[in-house]
Amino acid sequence: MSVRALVVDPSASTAVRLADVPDPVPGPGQVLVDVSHASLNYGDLNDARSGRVPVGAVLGADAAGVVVRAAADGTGPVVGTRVVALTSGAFAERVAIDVGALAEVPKGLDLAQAVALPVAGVAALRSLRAAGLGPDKRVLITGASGGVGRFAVQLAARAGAHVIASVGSAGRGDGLAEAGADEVLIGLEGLQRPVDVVIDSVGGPQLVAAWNLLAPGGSVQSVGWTSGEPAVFPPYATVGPAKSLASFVIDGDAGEDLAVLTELAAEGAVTIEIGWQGPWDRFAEAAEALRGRRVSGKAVLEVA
């Protein structure tokens, strides 16, 4: 038996193609999920070309669908449960998923919306937590119109922080004030007062500028590098009052954080913006739109 999947293929224009792969065999603590939706992240595009995901392997991390086989060890959701997961090899019709990597999707939340949460939502939640988010903090979020950025704006605002959203153009700032941003800036133009927290997904010169704006004791969380440009720090830029630049990656099971995020989304406390949605055989179109920064929020693939 086999299932269709999006696999890494360096010879393809996007380094990804649809192919048949073996039907997954779940381990004792895994459920089988029939995937209905997947979400494309900027990191997926880099994984397809960097070698991090081997040639022929299934790409992706965000999946949502319905459990068709419960875990053999008795843990996790029962057959028929709608779930969302952060798991490797997510871009397939059927995926074996660790029970700790998924959460049940509450009633009232569509799977197409839920699937936008795993990588972007968990990255926003955990990076803010790691940076020491609090109601008295000034929080700068770069790349605020993207998936991580829009969730970070909302979560920081819910925590009572003063939120500064940085975007690449005026049009990219649409909806960010309504999402909770106190200030919406193009780049870092006009920002002079120090900030306590930076959630940066742009990298390059903007990361250096954000570092220079960081108050003593503050933290920059580097969650992405969409600019593709080097960050060159001038001499002595890192000498002075203590502050930190931390690399970020999602480690460990995401199920508990996904449960928090899906509940917030179901309640309307966190809104999900889908800037592109279509069948997964239009992967190249979605990838081009994402690389060209023409997607506000998330890109969602409908799995055939």
Ligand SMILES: NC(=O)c1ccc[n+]([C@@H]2O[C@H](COP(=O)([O-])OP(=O)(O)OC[C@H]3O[C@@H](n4cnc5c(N)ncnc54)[C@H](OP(=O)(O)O)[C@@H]3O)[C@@H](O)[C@H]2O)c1
Given for the second form:
Amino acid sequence: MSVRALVVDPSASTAVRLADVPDPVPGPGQVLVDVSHASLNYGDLNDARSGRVPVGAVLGADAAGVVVRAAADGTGPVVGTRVVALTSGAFAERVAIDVGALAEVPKGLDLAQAVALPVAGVAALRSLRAAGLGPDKRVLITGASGGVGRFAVQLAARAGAHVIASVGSAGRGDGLAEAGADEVLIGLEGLQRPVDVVIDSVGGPQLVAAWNLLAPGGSVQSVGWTSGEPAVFPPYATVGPAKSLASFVIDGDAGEDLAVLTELAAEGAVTIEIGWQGPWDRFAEAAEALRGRRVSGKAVLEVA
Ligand SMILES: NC(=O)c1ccc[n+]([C@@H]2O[C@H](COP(=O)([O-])OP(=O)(O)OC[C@H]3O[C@@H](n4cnc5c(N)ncnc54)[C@H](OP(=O)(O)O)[C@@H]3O)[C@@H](O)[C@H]2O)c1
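Got the form predicted on its own; any chance of the form predicted together with the ligand too?
To see the whole picture, the full complex is given below, headed by that same chain.
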């Protein structure tokens, strides 16, 4: 038996193609999920070309669907439960998923919406947590128009922070004030007062500029590097009152944080913006839109 999946293929223009892969065999602490939706992350585009996901292996991290076989060890959701997960090899019709990597999707939240949460939402939640968020902090979020950025804006605003959202061009800021941003800037133009926290997905010169804006005691969380440009710190830029530049990566099971995020989304406390949605055989179109900075929020693939 086989299932359809999006696998890594360096000879394809997007480095990804639809293929048949063996039906997954779940381990004792895994459920089998029939996937209806997947979401495309910027990191997937990198993974397809970097070798991090091997040639022929299934790409993807964000999946949502329905449990068709419960875990043999008795843990996790029962058959028929709607779930969302952060798991490797997510872009397949059927996936075996660790019970710790998933959350049940509450009533009132569509799978097509819930699937946008795993990588982007968990990165936003955990990087803000790592930075030590609190009321009255000034928080700068770069790449705020994207997946991580839009969730970070909303979560920081909920925590009572003063949120400064930085985007690449005027139209990319649409909806960010409604999402909770107190200021929406193009680049970092005009930002003069120091900030306490930076959630940075852009890297390069903008990371250097953000570092210079950081108040003593503050922290930059380096979440991503979409600019692809080097960051060149002028001499003595890192000498002075203590502040930190922390690397960030999602590590370990995401189920508990996904449960928090799905509840917030179901209550309407966090809104999920889908900037591109379509069948997964239009993967190339979705990838091009994401790379071309034309997706506001998230890109969602309809599986099968
Ligand atoms: N460390 C982790 O665990 C982790 C987790 C999730 C994501 N990430 C990383 O975080 C980054 C953002 O991910 P995402 O899924 O939010 O991506 P996304 O949805 O594509 O958003 C990225 C944003 O970055 C900006 N951007 C894109 N290309 C740029 C460029 N050349 N120069 C300046 N800005 C650019 C765009 O904003 P404008 O169009 O407004 O400029 C875009 O909205 C990626 O590097 C991803 O790999 C890391």
